[in-house]
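Heads up, the chain below is alone and in the form predicted alone; it's given as structure tokens.
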Amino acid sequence: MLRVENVAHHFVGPDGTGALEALAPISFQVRPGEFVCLIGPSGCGKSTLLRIIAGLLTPSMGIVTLDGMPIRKPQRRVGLVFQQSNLMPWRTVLDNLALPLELAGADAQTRTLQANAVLQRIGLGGFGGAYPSELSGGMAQRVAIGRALIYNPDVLLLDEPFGALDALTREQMQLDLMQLWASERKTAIMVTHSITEAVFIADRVLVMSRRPGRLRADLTIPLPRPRRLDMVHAPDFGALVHQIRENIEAP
């Protein structure tokens, strides 16, 4: 169980003045194996909240716990995927995947075995010797997701992972992510600016207000799984999109 309890954050300038309130106190919990999407206007603190959950940022107040234990620094139980794949161009796909293990001091054999196993899980078997310049945008983002999975984390955080992709690749990556999630059953929280994407992927959608971000709505998505692309044209799908849009645009 992941719990966010009264978490708020403000940024202060280098001289200690000019505090910017990014997040108002916000609380919610995520059940094991649940896929939650965070959505809201630009600048409402979604990415700030995700970095707090990842242990990369200390909140100004409140606490995040995983199975009752506070998250105060990055840990192996929580994996994070950024919008950009951030792959090292001079390293092969296999070496990029194995980087976290290398930094942790794992031996070469262990790194190779685990990285090859992840390659199969993300559908890129046979591409271990390729370099990032030889990959499409979708393939590079799969590698980034695989790198976050290398430690087999309990929680997977995704910060607008498909925002830089073209529309067709983005649709395919949504399907790939849901297939991977269905097989892994990780607890997942994803930031997105696309209402359609949130409804298509998530079990729940958390809608945030304008800055300072507050939790405006917590909506369950009752669509059956597995999800299909033609669902986006159904009336019940459109009604959910409309409901979320109303919450975002409300004063």
Ligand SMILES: Nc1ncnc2c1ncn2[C@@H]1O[C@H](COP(=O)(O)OP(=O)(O)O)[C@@H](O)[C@H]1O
Second form
Amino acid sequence: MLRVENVAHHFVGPDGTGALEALAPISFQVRPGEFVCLIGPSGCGKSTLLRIIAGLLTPSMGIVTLDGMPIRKPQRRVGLVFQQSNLMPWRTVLDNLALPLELAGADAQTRTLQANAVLQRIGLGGFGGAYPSELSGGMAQRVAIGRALIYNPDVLLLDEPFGALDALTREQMQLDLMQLWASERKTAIMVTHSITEAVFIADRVLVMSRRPGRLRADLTIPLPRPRRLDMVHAPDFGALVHQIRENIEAP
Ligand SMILES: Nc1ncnc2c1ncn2[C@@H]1O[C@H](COP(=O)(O)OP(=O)(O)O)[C@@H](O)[C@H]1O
Ligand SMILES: [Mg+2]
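Other form of same protein, the form predicted together with the ligand, not the form predicted alone:
Okay, now the whole complex, with that chain kicking things off.
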């Protein structure tokens, strides 16, 4: 169980003044294996919250725990994916995937074995020797997801992972991510700007208010799984999208 308890954050300027309240106290829980989408206006503190959950940022207030253990620094049980793949252009796909292992001092054989296993899981079997410049945007994002999976984390955090992709690639990536999540039973929290994407993917959608972000709504998405692309045209899907939009736009 992942618990966010009364977490708030303000950024302080370099001279110690000009505090900016980025995140109002926020509390919620995510059950193991649940897929939660986080949605809210730009600048409301979504990335800040995700960085706190990842242990990359210490909150001004509150605590995040995973199975009762406080998260105070990055850990292997939590994988993180950003909008940009941030691959190293001079390293092959396989070497990019293996980077976290290399930094942790794993031997070459272990690195190759584990990176190859992840390569299959992200559907890029034949591309281990390719360089990032040879990949499409969608493929590069797959590698970024693979790199986050290298330690087989229990929790996957994704910050607008498909935001830079074209619409068709994005749909395919949504389907593939859901399949990966379903087969590996991970807990996932994904930030997205797209209401449709949130409803399509999530078990639950958390709606945040404008900065300083607070939790405005916590909506269960009761659509059956596996989800199919044609579901977005169904009336119940439309009703959920409408409900979230109203929550985002309400004063
Ligand atoms: N390192 C930082 N220093 C100062 N202010 C920041 C920093 N990171 C983010 N902010 C500010 O905090 C607010 C929330 O940012 P962010 O979490 O990135 O929002 P979101 O991801 O919802 O768009 C914004 O006003 C942003 O400018
Ligand atoms: Mg952001």
